[in-house]
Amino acid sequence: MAKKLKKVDVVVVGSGWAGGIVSAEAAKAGYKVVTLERGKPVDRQDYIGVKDELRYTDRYEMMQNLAPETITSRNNLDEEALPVRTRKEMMAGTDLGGGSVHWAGATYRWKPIDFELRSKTIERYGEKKIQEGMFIRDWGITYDEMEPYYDKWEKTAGISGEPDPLGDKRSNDWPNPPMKESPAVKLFKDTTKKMGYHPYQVASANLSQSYKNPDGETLAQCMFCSFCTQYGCDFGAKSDPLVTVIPTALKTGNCEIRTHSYVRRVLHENGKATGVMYVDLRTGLEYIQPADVVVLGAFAFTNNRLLHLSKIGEPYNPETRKGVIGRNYNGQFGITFLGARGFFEKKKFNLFMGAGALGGTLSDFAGDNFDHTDLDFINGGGIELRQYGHGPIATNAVPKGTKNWGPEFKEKSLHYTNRSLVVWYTMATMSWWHNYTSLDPTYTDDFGDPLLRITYKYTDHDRAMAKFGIEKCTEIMKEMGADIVDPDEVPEEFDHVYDGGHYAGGVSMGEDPETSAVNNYLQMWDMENLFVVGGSAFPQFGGHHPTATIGALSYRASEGIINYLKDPKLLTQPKKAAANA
């Protein structure tokens, strides 16, 4: 029988940017907070000296063990979904700080049209531009309303950047100057500027200088060591929850973090959440943590699954297109991040130096910055050249047609070391009626609870946008002077590889409880003292990396949670949404 613990003001599930920000803000406001993290405790010192490509890049040390719990995946409603069992096929962070510790650091604000995609599309192109079966909606919040929360997160994280020439209104400059230009980044920026585009330096959570944030946390200057993506930063030079919001929460004395705590249910009674039930994975003992407010601030998959398991909210039914939990599942993986690789004979770059967000980018083909009248897709994406820093094991790029073994491979692998660059398109993805989450009827976790099932397939819209991006990237790479340019190929169907970690939706926000699960404070329509925070709230995915938007929404939700604790009520009133939501 589960042991019932002392009630607290707020219990938070998850300790990444979403859960970490809520924990810190609620604790700073004087509320008693318990934060539950299923992984082990870690801090910056755990990453000192562990620049080990084999351990972290090839064996995915920081990713969730998918043996006890994973997802199942299928393309169509009439198929049996199968479990995703290798960490190469699904990269979900674990341990304290979650996936926010191993992220690269590229930071973008999403564009105004991302938050009002349906209404702005109709306004410019007419309703026929929205394709049959596409579930897109306005978020119930505008860019102008989001701006103060973006600004707050950028200051907490100490983002280093320079203005986007096509960027949107900002109340303040980036907190720190941009990172240095490497020769490869300079070549991209100089070339695209000559082509008439508007390049700028990728805004980065790898800091360009030492910085103390508004909460008093000090971050160090990036050393360009190359070990960012899929690694923790031993220098404290990549902004993540371990060096920002988690220490901020703990130093208030109001926040207790319990690791190895695997939450199995949100408990509720008479329409109110009463707490959570979790298992201590070291002892197997079960606990009930009561709270006035319950916050799901975990990965999108976990937020979705806990609501399904806890029977909160109406599950989405694709046959009737009714229900909200699991609806509007979306993300950037597979068909996104395609572009072109160029091989240079007369240019060499020091590509083993780098940082997760070192790069150049342009927004000329993002959002509605270009005319879609004659295109068979809406929205767009950024074009980037990133210099992550190569690893000697994983980096063996050779031109297409080269055998992947033997003397020819060895010769060309050595020849093209430091001679190849990639330009890619970070395209937006829409939500569709047939892409959703549910509970799997066959497969369970170690506790016998059903796994989360993902039903997801590509559409002609996805393939058209990817093809457009590949063509633009290929043009740029040719202008950069590459002697061989290999464009990526557009895949026909999703291959069940959930790479990149940009999975979203399923508990999406909006103005209408019939089509959305949470309001614009990420408060559940059906349970007003339950807040679901993170990428799970995205109704559709914007054309840039998501972390800044998750951070901004987390500050917005924190404000709502504190307001709710002072005056418990539904924080926004529902409105009837238009169709295609």
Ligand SMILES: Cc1cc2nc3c(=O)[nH]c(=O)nc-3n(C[C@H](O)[C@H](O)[C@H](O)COP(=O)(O)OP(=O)(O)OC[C@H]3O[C@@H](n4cnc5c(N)ncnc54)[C@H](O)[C@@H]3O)c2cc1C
Given for the second form:
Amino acid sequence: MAKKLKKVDVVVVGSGWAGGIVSAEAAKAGYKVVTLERGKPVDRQDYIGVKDELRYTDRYEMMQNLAPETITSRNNLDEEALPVRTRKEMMAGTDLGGGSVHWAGATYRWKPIDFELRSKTIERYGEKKIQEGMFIRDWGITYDEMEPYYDKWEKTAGISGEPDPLGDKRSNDWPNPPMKESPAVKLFKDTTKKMGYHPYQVASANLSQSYKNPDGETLAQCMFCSFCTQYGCDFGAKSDPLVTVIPTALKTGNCEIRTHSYVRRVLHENGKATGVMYVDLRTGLEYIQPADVVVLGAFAFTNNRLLHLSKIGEPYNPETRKGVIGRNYNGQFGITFLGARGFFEKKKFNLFMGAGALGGTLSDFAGDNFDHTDLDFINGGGIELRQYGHGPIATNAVPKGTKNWGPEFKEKSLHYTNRSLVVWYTMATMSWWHNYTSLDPTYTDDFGDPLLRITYKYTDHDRAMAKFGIEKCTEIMKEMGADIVDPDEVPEEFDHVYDGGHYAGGVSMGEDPETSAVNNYLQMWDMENLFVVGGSAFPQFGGHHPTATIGALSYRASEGIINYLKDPKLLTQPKKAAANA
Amino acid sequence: MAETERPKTPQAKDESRRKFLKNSGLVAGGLIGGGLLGSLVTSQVKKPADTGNKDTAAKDDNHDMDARTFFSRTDDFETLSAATERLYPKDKNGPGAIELSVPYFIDRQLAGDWGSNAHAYMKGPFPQNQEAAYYEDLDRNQKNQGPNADTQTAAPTPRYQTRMNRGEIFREGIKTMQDQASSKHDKKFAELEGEQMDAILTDLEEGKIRMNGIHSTAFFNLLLQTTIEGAYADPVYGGNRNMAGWKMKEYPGPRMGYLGQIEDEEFAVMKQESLRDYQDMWG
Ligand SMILES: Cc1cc2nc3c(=O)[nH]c(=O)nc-3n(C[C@H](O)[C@H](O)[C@H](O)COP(=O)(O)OP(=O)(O)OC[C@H]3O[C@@H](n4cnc5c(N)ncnc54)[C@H](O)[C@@H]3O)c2cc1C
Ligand code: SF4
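Having seen the form predicted on its own, the form predicted in complex with this ligand:
Then the entire complex follows, led off by the chain already shown.
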């Protein structure tokens, strides 16, 4: 029997950027908050002395343990989905701070067109440009309305960057100057500038100098230690929830964080959420945490799954194309981030040095910055060169046609270790009627609850955009002077490898409850005291990394939650949207 | 040119650490959190009493850990060793898999939680259908690209859909290699000519050999992945002996950071340091 605990104002599931921001903001406003996190408690001390590639990069030390729970995956509606069994095939965060701790820190605002994709596309190219089966829509919020929330998140995180010459209106500069430029980044920037493009430094959550954020949290300067993506930062120099919003929430005295707490259900009665049911993973004991407002900030997979499991909202049915939960599942994985690899005979770079977000980028092929009239796709993406700080196990690239083992492999992989660079296209993805989430009919977690099932396949639209990006990246790599340039190949079909952590949608936002699950405060249309926060709200994916947009939406949602606590009601009124959005 | 020498004494380490912290601005900005500073202070205090023989070169010659805890049969281990040496041979650049202790590295990985798939979803059913086999093939080519290409092993992994854990896959794979050697050449695998071993490895790689419960490509990929890991993982895991893998790669090992060097045009040649050196530095 579950034990019922004392009611609080807000219960938050998840402690990454999404859950952490909401916890901090509600606690700062004086509300009593309980934050539930399935993973263990950690802080910076846990990341000192762990610069160990095998353990973190290859064995995924910081990723979700998939033994008790994973997802299942298939391409087509008539297939049986199979479980994604190993951490090599799926990266999702766990432990205090979630995936927001082991992220790399590359930071982008999304473009105005990302938020009004449908109407702007029609405006410029006509209705026909939207392909049949493509579920894209306006978010119900514009870039201008998002701007103050972006600004707020950037200040909390101390983002370090320089202006994008093709960038959009901002009320303030990035709070910190850009990171230093390595020779590889410089080569990318100089070359693309000569080509007539508009390169700039990737804005980073690796801080270029020490910084105190508006909540009074102090962050240190990044050391370019190169153990960054898939690691926690031992210097407190990578902006993550552990050094920002979590301490901010705790020092109010209003927030209690309970780790090892695995949430299994959102409880509800008469159309209102009453709290959540969770298990303490150490004891196996079940608890009910009642609250006035329930917030899911548990990453796209769990946000989707908890709504399906708790039977909240109408599940999406691809046959009828009706229903909202699971609809508009999207993300950047597989076919995204393709480009070209170059091998340099005369140049040698210090590639073992670096930082998660050290890089150069350009927006010439992002959003609607280029004419799509003769292209068979809409939207676009950034072009990036990144210098993560390459580990020796990971860095074994050899030119195409080289055998990948034996004497030739050894010779060439050693030779090119510090002589090979990659440029890639961080392209947008659309949502499609056939890509969605549901519960798996066969596979279950340790408690016997069905796993989340993802049905996802590529479309000609994806392939056209990827091909375009690969061509642009190949040209750039040639101009950069690489002696051998290997363009990536466009994959035929999604291979069920969920890499990179950019999974989104399924609890998407919009103006019409027929097609969207939440409004522009991330408040559920069907349950007004339930807020579902994170990338799960993206109706479609923009052409850049997602986390700044997740951070901004989390501040937007926090404002909505506080408004709701003061005056409980639906915060925006629904509007009828175009069909099939 | 970057830092070339590894600190020899604890005092020198403390000094280099202090210098680093000073240069980095961490101390100046007062930004070291209580815990971090605390641990620095205690380690400095603790250090002189704690020297032991940690810093002598003797550790480099310590082969006590070159013993098997997973493979019970010498024969199996010899098969494994011979195969890894074909994948990563000794050449003019330096040692091959055997000299780097890669086979011991693999043995210990299989004996541990990775080998027993502690963090993998291992609930059934396990349909060994055509579809799974199809992806196993497809996957090989795709994993060289994409967002994690630079942070993941070059050896690709197929979609994992077998009821066997990695340790069991290795046993099965090694038995397969031995069966091939005896049926084709009437010899033990490790006694074959190099080209004969390569032919068997190629057949495995190309999925031409039938294995029970697993596609042979999947086994081959695991073998290749672990061989590369064993050549380049920190020596604490038993491979990369004497950091010779890192020397060949001109990889320095873990460092606090490269704030002062990141803009340098010149390639930095550094002396290798291990995780142990790094942790010693923190105390
Ligand atoms: C290797 C890697 C590199 C990345 N690099 C970048 C980058 O450079 N730029 C960028 O923009 N994005 C990057 N990302 C993506 C980024 O990490 C995510 O967008 C971001 O962390 C999402 O924040 P979140 O709060 O929604 O989720 P998370 O930070 O993952 O937080 C969700 C939390 O919910 C918890 N949780 C889940 N289920 C339950 C449950 N049932 N009960 C209780 N708790 C639960 C989880 O344990 C987790 O702590 C990267 C991702 C990865 C994996
Ligand atoms: S590269 Fe910089 S931000 Fe990343 S972990 Fe190292 S010091 Fe921290």
